[in-house]
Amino acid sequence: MERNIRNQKMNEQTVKIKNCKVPCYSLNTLVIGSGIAGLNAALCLYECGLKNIAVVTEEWGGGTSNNTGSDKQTYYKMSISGDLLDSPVKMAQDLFNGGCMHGDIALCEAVNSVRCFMRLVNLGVPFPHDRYGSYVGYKTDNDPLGRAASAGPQTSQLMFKCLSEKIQQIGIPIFNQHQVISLLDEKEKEEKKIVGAVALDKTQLNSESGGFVLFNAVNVVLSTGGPAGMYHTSVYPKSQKGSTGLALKVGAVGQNLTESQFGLASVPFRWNLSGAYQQVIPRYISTDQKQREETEFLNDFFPDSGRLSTAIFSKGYEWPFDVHKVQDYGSSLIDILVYRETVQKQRRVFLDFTQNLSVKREEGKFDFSFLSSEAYNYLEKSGILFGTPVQRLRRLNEPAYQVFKNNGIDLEKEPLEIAVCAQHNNGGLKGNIWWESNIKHLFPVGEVNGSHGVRRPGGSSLNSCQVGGLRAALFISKKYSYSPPSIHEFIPKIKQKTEEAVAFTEKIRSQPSFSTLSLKQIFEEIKNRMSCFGAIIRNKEALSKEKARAWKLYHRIEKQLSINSTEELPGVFSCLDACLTSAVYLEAMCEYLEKGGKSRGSFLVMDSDGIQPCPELSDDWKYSLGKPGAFVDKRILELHLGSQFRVKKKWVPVRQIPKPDLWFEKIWEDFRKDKIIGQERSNE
């Protein structure tokens, strides 16, 4: 009989899998990943009374949240200052209006935004407020109101610091240097449910256990971030790889896998180049691979310095590449031109903060009067109508300058190499209003959860990951807080799958090396494929070919790969995960185009009958935009893997924003009777 384990501690035993003696830990909830989504989920579980939980992570603090940022990294929440007229429904509507986001999820993220924001404030994240206690806001991209808040360039790093300190203070167990390589599942009344996970302890690969670790868990919170390992040009930290394939392999449904955000970022030190980095109007220069033949290439495509300098300025708050900001020399034309230089022409592109733009001969020299009135007024109010871009940057946002200085790059002395990089995955795994996937007891939270849709306000991902962890914890604490089965019940359920994992590692450790590809070469193929064909430029015929090549590579790795040393074993599983994930993502992109999908969000679909980004580009740059009300805009594409890796696809209508009955007496009664958190699984 299931029993409550709120005060029970994790149990450890040793079990035998084939010839390996493997440690097995029994607990209620295993949190996979140590970013701010997972740590928040663990802390919320603890605060809900569940002590039998643990965090397992490949590298403590190695994820995106603790390693990336921007000039003024944004946290998006409902407005709580000044006289702005805002409400949860208004915020939900703005999230929903981004396209292909379910309305009930949007409402959850909006309603809980202030609760999660103030919780971070109470944990010590230094969001600024005025003398009266107002947490002031500003406008961010795709934001009609001033809902954005920021603690500076390293907002998410400060969130990680406060959450991780609290996690360690209360003593939640942390399994560091543990890479989860498989989720364990079983069927229950025709539904799949998660029952645990298999991990590799990277410090014990040569031990008697082979490094294997088993987790016997009632619930798994998957918080491993976006699929960072499958892009070459990426702002994700090199330490983050992603584990979306773990869930896809056991049949979890992915949604909106066509939708990612791409934006300009620095290459030597990975950092988003939004906000002040663009608003101070740096020069864009292109060189050959040896940094020779320097040219200010944007001048060849913009008709005058006014439109060029205004586009660069606008790139600051219109930062991600957006198909609707290309025409009329918009800010996203810059992304296309950078992509053309770096990917197609194989040149290098840099931002130079040491000099102002060169202007056309007839314009004389750079002058702020060239700017649009909006840009001019912003710079004037900020007191930076002077000097060079780096001087303006240091006056406007000194911490943004210091981020690079502290990482060995002095913008006062040297140019900064950039590229159009994968920055955030708006798609991912499907979850309901409690962030539970179609597989019971599996809760994808953070970027691995595909809740965002096509366009989202900047900073909404930080809010979403906090709301997701809270919602998952509330549901688990009310409905799934019982103890795991005994080891004697658990082992027979997972014996076959764990033995297969052990056998696979034994095979690649022992078989002679006859593969012509090294792990490094395989990763390069995966990353180059996605950056060239699955990023901001997409072509129907090319994607179809690359999808087939991705699947061929995956099956080849499974059957033929061998390794030279045990230390390469974790890389094999990361490689398989990235390859499987990329293949499924390419399936989604092909399906989208087959259904007539056109350019949207952060990618262009090439079309010889379409429109040109600008007259100065050749006809092969023509692209098409979708018409309002198109089939693909009213539905969300869901995919999952069936038997023999057969991809099953389904287009589901976008759910509208609910209009719940907010009569206090009724809700109070349901709350007192503990009816609020029910068993509903909004997955239809």
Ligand SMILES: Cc1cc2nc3c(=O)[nH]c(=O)nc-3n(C[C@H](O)[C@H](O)[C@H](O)COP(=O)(O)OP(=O)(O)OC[C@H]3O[C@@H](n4cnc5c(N)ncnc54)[C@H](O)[C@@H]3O)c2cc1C
Second form
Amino acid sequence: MERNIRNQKMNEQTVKIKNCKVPCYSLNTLVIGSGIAGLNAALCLYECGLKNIAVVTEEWGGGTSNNTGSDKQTYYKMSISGDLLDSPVKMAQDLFNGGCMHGDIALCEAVNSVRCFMRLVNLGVPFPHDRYGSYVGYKTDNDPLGRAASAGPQTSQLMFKCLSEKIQQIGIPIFNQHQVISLLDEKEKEEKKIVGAVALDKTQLNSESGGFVLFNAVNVVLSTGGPAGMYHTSVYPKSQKGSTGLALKVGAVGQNLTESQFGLASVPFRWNLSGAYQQVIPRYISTDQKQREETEFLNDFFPDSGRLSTAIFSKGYEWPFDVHKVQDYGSSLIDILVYRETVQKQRRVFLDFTQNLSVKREEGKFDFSFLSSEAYNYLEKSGILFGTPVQRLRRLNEPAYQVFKNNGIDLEKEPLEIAVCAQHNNGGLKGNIWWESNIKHLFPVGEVNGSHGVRRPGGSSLNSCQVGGLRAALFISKKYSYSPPSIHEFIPKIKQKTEEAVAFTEKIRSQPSFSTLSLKQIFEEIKNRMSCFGAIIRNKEALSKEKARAWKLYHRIEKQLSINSTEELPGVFSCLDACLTSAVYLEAMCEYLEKGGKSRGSFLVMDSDGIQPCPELSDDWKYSLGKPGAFVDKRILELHLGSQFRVKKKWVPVRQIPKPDLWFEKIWEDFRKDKIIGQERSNE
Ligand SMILES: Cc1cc2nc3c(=O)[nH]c(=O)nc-3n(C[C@H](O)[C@H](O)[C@H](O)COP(=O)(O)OP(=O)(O)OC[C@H]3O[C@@H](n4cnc5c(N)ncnc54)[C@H](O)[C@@H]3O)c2cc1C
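Instead of the form predicted alone shown above, give the structure for the form predicted together with the ligand, please.
Up next: the whole complex, starting with the chain shown before.
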């Protein structure tokens, strides 16, 4: 990957900020992040005629999209094969039914899903089709119809490959190894708007620029992905940290911050263990830290091997931990039991694909006839009623086996360590139907945009990543396609904030180290806090204490941190970002519980008056489920930072799916008169 491809159209000048000579680029739109959301946004902008644009990224090829997958990584789109009766409104309804998702956003994601999917097909993503050209689908979690498509275990990597080849082919400039550390904003009347960004060029930290780079941009598309850097137990790739804090710091509204997905994933090589990995019914074992004292711990909680093996099988397509799939020995009871072993009992848990699970003495030996009829029929139809789990896996989905083999783990020979991991953030920053945030000219797209709510059909994130960029590009090209201000107008607006950033780095570089905390330790504190208290098990008192600790740590880092080498600077900003983000997320979790919120989506709220996950677990595991129509389920919690980091909270009613007038002659007239986007108010 060539570094810093410069573009003729982009104006480059040098400005003096304190003692640093800082390059400043003026352009129409800066896209931050090079995952599938950012790259697609850049491509859509280009196709809409905007050439004065650039992508800035801390690591080309890093992030979730290019380093992640599962047995069959899914893209969720409206059904376009067979005789399935589907429609944009039906799909919107299913997205909306997930809870706490605005209906207009659901409609946008549904209506544009086929357009975005076919763009990917045309770019070369190998989604399978039959000889007549039908792009076949299958059912994924929370999907009643079979809308899921997949190009295999690495769908998002293939999307990254095709999008990045196209971006490079058309020559959109890419600032690689540039970490954005601050968004630049100004107040226009009563509204805030974004005017650019400050980045650190990680290759120039010791140069006369101090590594600082300024971007004078009319628009910023923020596609920095999920807030992965704040979790310890995580299946996000290590290269993904997230930068939601950049936007929160300038007052962008976060919504549904309580809602993330957690599920079983492998630890040594981070990968989701959904689909085939569970459908072949591996054996779950727990050991001490040194891999001794092996036990098949699930057997103590399930009454018989039939129910246990059916629950393991079901986990395949009921992958994320779901509070509604715990009771009656449901598949999510397994997540609770794995969490109990790994977090509470500090043991290690492995999936063993080399042997079938042991059964109770009175049951003789493992037999497929123990399974539910649904599971049995699936295995029979797939021709895998035989052998060991790994033999079945290789027959059912050889690529899923090879993914591990290629990463140094042979499931034929060794057990695979697992944990209940953070995987995806359904909530995030708020955007309107054009993906513009409450801060004008700032467009959060991809996972950083919290368009989804409590549950989402599997695969809707990849779709949302594409739809968001398309919508933002259409809007920008109509409303905000003008040139940025001259550098003489720009610098006075942003001078103070940029000088503060430079002064901060000077301070932490020079002040004696009186903090005993290293960057590594600070990160550990943030991550442990979120994985222990802000993941699948939530407790009101503990969260309230942890929220206060998170804020304390944030202010302490700002005031007291010092570093030994300039190379640590990017880490300082990532750390501040993760800490601020974690504090704001904990605020949201506390507020949700204050308003009487109970277990939902992918987290359990512990409640001594509640119900037990299963009779074999002690009373401390009691949790409560919300009642239909609860206050928190009819509204979306919005939260933003005011001055002095004051947290402002608002519960807004969930907007219904709109019923637009689709009379062709009317739409055509509006379209010709440019009334669809051009004359629409931007804050609709
Ligand atoms: C294991 C796993 C399996 C998944 N399976 C599915 C699935 O089957 N279907 C589905 O729909 N979704 C799935 N997801 C979710 C989906 O993959 C992600 O939501 C999606 O890839 C996010 O894309 P993105 O472009 O928003 O972010 P990313 O791909 O994470 O990209 C973020 C980019 O921003 C850059 N960046 C961050 N901060 C900065 C900064 N300050 N300055 C400069 N650059 C910055 C990063 O380097 C990176 O380039 C899965 C996720 C995981 C972890």
